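Take a look at this single chain in structure tokens; it is the form predicted on its own.
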Amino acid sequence: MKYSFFKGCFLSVRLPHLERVSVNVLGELGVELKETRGFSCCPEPVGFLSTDKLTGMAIAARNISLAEEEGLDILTLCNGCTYSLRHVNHALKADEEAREKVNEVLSETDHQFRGTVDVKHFASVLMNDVGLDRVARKIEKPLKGLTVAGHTGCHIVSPPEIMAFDDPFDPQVLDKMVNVLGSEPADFDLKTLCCGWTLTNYGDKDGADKLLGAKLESMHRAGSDCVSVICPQCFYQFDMGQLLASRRLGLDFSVPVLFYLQLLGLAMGYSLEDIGLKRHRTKSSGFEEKILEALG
């Protein structure tokens, strides 16, 4: 299984330890990631594609064309990147007029969009290409006794006819992925609520804090030891954003966050140091004790 690796902008700059552990874990599962030269921003879906559609589509199409030239599907580690690239890929494959307009722009870059590859989120690759049975066979140290609140995120699920990942009103995929680790998925009532990342960056930070606080309260009431995410922006919001929101809201608890591939790495035998846990801002001694107990 070989893919063109689309890192995006955020991960490598702010969370390089997540990129490192992701590449290592996916590699052990037989997923080969090729470094494709020339990738740019996806572009970011809220601030760009919604304000200058033709330019945004051309940027995304150029990225896709680079993978097409290598004959490889794209693998991303980010919900937002997946959203932008899948939406443009879908639109240009279906609309000949739009495809011609975008390719006219791309002609200045010596690239052309042909519509010959797919764009896949790593979680979709684990579910459908690798398969959870194969993932389960790699588990050396099941994370028993751990209750994990799965936060799927917004961009990866909507609209389902384009994203083809999960039910946006009742997401189940991440819970299935958590089960494979030997952990218990938390059942909490605000499962589909946004993490507040977009509000933090484009609108109302106070509103984002209240939204995040409500979701954390729901996770905490459900007995969650940690939250697992599949998006770097969601990770940052639950880590740094939680640290700031907790101070403003006076929360008397913390719910540490791990990227799913960090949790999978632990279950495969990685140490807390291997997954870069010391780089996280939101800490919980109770969570670390449970992890160390599970790892033996």
Partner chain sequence: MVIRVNYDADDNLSVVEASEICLKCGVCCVVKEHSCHAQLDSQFSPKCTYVYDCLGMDLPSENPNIWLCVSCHKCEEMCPYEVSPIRFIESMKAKAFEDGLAHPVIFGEVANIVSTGFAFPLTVSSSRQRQQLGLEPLNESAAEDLMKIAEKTGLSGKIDKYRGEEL
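Alternative state: the form predicted together with its partner chain, after the form predicted on its own:
The next block holds one chain only.
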């Protein structure tokens, strides 16, 4: 299983420890990641792809063409990158006129979009290409006794016709991935509510705090020891965002966040140090004790 590795700019610039653990864990599962030269930002869907569609599509098409030149499907680590690249891949494969228009723009570069590869989020790769059976065989230290709130995020699920990942209103895939670790998925009521990234960045802080507070309380009420995410922006919201919001809201609990591949790493026998936990801003001694117990 070899893929062109689209690490994405937010993760590689702001959260490189997640890149490290992702490469290590996926490698152990037989996923080979090729460092494709010349990738740029996907481009980011909220500010770029929706504001200048033609340029955004051309940038995404250029990224896809680099993987096409290597004959490899793309593997991403981010919901936003997956959204931009899959949307553009889908639109250009389906619409010849749009493809010609974008390729006309790309003629300024040495690349052309041909529509020969697929774009896959790492969670899809785990589910469909590696398979949960194979993941299960790699589990050495089942995370027994750990209750995990799965936050799937928005961009990976909508619209389902293009993203083909999970039901936007009743997401189950991440819970299955949590189950395979030996841990228990939390049943919480605000499961599909957004992490609030744009409210924090472009809206009013009170609204963002209210959203994060409600979401965290819902996870806490359901007995969650931690929240697991598959998107670096969601990660940042639940880590740094939680730290700031909980100070302002005076929360008396915390729900530490882990990128799914960090949790998987722990279940495969990695230490807290190996997964880079010391770089996280939201801490919980209860969570760390439970993990140390599970790791024996």
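Residue numbers count along the first chain shown, from 1. Shifts are known only where both forms have a C-alpha. Take the two forms, find the largest set of C-alpha atoms that superpose within 1.5 Å, and that set is the rigid core. Worth saying up front: this structure is predicted, and the values here are computed from it rather than measured.
Taking the core as fixed, the only part between the two forms where three or more residues in a row have CA shifts of 2 Å or more is 202 to 205.
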